[in-house]
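Here's a solo chain for you in structure tokens, the form predicted alone.
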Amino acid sequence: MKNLTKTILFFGGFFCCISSYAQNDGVTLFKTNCSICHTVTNQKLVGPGLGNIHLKRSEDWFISFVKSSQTMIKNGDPDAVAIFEEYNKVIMPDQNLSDSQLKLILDYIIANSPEETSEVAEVTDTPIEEEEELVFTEKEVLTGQNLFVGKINFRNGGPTCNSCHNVKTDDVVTGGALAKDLTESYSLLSGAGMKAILGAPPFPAMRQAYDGKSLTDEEIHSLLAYLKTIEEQQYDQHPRDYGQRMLITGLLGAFLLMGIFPALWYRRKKRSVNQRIYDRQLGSSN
């Protein structure tokens, strides 16, 4: 009798650290790949909140919109194109977890939502709580247009915005198109989420070019402060177009080498070696 109760003792001992692993494992995966766009209730982030999402959608649902939320758009998923354009077309960046990470995170998805029943669940999602309107000096602005376009460097080195972004203004030669225009991201993503995507990039891209390198609270304020303030001003900018300006000066300069060349080359040898001494050679020769 004694041993049996040690037996029990054990197992149950057992599970239950195995059960805390899973749960302690699944708020790491979920803080390190989630929670810089979503919550773990009804309010929404930069993306939809996830509170209860067992009761909106199936397990598989979950991992293969997780996995590749584009794929499932693409394929005409009624409920994935639904999210997509609710939240503003912002793609959801593709999680390259095994299906037993995403179990452990939806496990611990359900573990902490709000108690609420399913009817209540398929209400739509609610939006975060309003932050006090943040001001800005314009001290604030002017660091993060500078910090923005690289007049002042990142502390910790990250690269430029406006090598990947650009930004509808006068105040700026035209950024990069290798990522979103930025113009209207302070609404599309709100404050908070802005500040959560600088803090701690969730895009694969983003995250590459800024590891070891993040953001200090300081620059990623000043820069909330130049987008808050660029998406305001937007419709009094004209922004510089400098293509086809870049295109003239380019075909202008091309006309200009092709000028010069000719010209320093024009008394250049045209066989490969001096005929005078090979002709020397062969007369000396004779």
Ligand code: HEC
Contents of the next structure:
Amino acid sequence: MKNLTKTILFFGGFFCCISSYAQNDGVTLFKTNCSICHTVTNQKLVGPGLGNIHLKRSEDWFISFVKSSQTMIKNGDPDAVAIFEEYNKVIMPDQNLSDSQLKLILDYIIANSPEETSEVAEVTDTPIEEEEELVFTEKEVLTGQNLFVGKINFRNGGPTCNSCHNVKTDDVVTGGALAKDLTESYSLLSGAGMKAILGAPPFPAMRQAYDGKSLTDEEIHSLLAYLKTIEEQQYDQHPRDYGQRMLITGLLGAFLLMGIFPALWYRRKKRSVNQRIYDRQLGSSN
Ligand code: HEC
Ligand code: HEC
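One more: the block was the form predicted alone; return the form predicted in complex with the ligand.
Whole complex next, starting from this chain.
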């Protein structure tokens, strides 16, 4: 399993970089767009293994699903809903590919699927959970947090994660709402899945943000450490419930401002302008 993941990561990374020179063939299209999350066997990754998918789904279904799985799910297609539920509602990103490109991908999957035995499609998925659990040190967790919020810059200049993502914790300033909250992503995606995603983000907005600024292996490792810890600790936290702290800070702030303003504005007129005219007319020189 470990070796498989490595192989996939290797090819994922490799094809990702040469893709601009690559031909529009099925292998390349698959490796570039799908292999981060899918194998062509029965092996699960982030998504289900696609081996022999043609025995289970029609070509039309395949094309519609891959173009926009969420549209199909919203329209209540029973197979689409079922697989979405089965995969803990991890959203498969829409693939901006043409019908003919998707047919090439399907051909590639069919040609490379394992021989189907007579006990048809008895899914022998090896769940990812079997992988040994990654262990992280406290230092890695801290580095991960600092990277996530931008206290440490990424070596290759990528943007901080919390410019788009939030996590539920007391320790960090609230993050962005541009993308999904990552508090529970670690177990949804598994360590291996998340590692693959960070190595070569399959989501257009995120891919663009890290284009040419990819994260290093150590950075990814620290981020995994942090996101795993966040998920484990989320129930001890009281996110955004500032309660009394908020009230007290607010009052202190108000008093502080009340002190600062008169000091800055010490030359302001103490009495109204009319008062001076009035006084002058009375002949009193103040
Ligand atoms: C970021 C990860 C990710 C990427 C990239 C991705 N998928 Fe998926 N895919 C999923 C997940 C997760 C599911 C499970 C269904 C769900 O959660 O919506 C899925 C489900 C599917 C299914 C339905 C499988 C079934 O058993 O019915 C097909 C078909 C599929 N993907 C094809 C593709 C193809 C082809 C590509 C590349 C063009 C691709 N996917 C890219 C994550 C991904
Ligand atoms: C430019 C915005 C942007 C930045 C910066 C960004 N992401 Fe993302 N990320 C996205 C988008 C968009 C998605 C797709 C899911 C969604 O629509 O929210 C995503 C998805 C993910 C997912 C999959 C979540 C899931 O449960 O399916 C993970 C994990 C993730 N990002 C981690 C990170 C980490 C770690 C960083 C910092 C290194 C980061 N992202 C930086 C935009 C961003």
